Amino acid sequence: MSESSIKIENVVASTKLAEEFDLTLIESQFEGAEYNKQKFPGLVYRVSDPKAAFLVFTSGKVVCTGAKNVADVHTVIGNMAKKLNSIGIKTIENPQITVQNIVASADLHTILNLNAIAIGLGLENIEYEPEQFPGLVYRIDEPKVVVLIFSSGKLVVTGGKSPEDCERGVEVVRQQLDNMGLL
């Protein structure tokens, strides 16, 4: 499995950390925050350590984008809640943390046929057209997944929900690919 190993490139999770929020409140409060209503109905607002981007809303949820571990997810999550009861905001104790999409990378270290491949795996399973896009775009059932498959024998997997389905999802190509002699 080592030479398939994943690298996750960001994970998506949702929670909701109160009732409702008051976005020009927090916008006034957190430096760097953006919340332009006419624009996008939520309150932008990055941070840096460990990297990540929320999407905050009114209704009191909450998504994070960008991180690059689970971990990563729940850390940033509790730091916002922190952050968000230091300005007087009460959010929800230990909130229900979804993650919602990981997108993952991996490089089978070989120059693939897309061409072969396409015929290999069924045209019901996969879109390729190499007109629109450079890649080969697979879609696997179990774990239900997206990878898409590059000439240069790099794969981007994503609508994981973990990162053992991102890891399971390279795995399902690999065994394939390696059936039909395409590796």
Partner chain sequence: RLRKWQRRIRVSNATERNLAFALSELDRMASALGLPRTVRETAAVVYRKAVDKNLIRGRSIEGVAAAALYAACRQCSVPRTLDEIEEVSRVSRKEIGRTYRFISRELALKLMPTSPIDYVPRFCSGLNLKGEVQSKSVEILRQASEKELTSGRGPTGVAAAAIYIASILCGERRTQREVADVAGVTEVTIRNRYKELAEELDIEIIL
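Now that we've seen the form predicted on its own, could you pull up the form predicted in complex with its partner chain?
Partners and other molecules have been left off, which leaves just the chain.
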């Protein structure tokens, strides 16, 4: 019924793979790893099977960004654990992986009048400053996501913890615009 045809563009997740990490050691063993403690406390490491980027911290915590699926997040983190094991670093067996944010795009396939939408949704509920950015920012409480609405009818949904949050967010926007006769 409401297959919003959402396209997930990026998934951000965090987990803990060990109690602590020697980032200098990892930097020397991992090809392409970047670590500048004074610039940023985390080590940056990019992988390309499923494409993703890691931020590894001395606490053993890891942030994974850039994955296109929630499943890929688990895959790349599993691969990361194996790579760490291969250089003699032990990791936690079944790490608890938390999806922190999902960025998705969608398309309403209609040209939109952002001024009318701004009034329709209520100026106090939106932010629309075309001088600074072409998109209208709409924050939704349920699901708790932020939707960027463009005059082209394209949308960007972010802040969701699951793909369902993103799809519901798009539906909320679609329905509200429809109810106001702006679709």
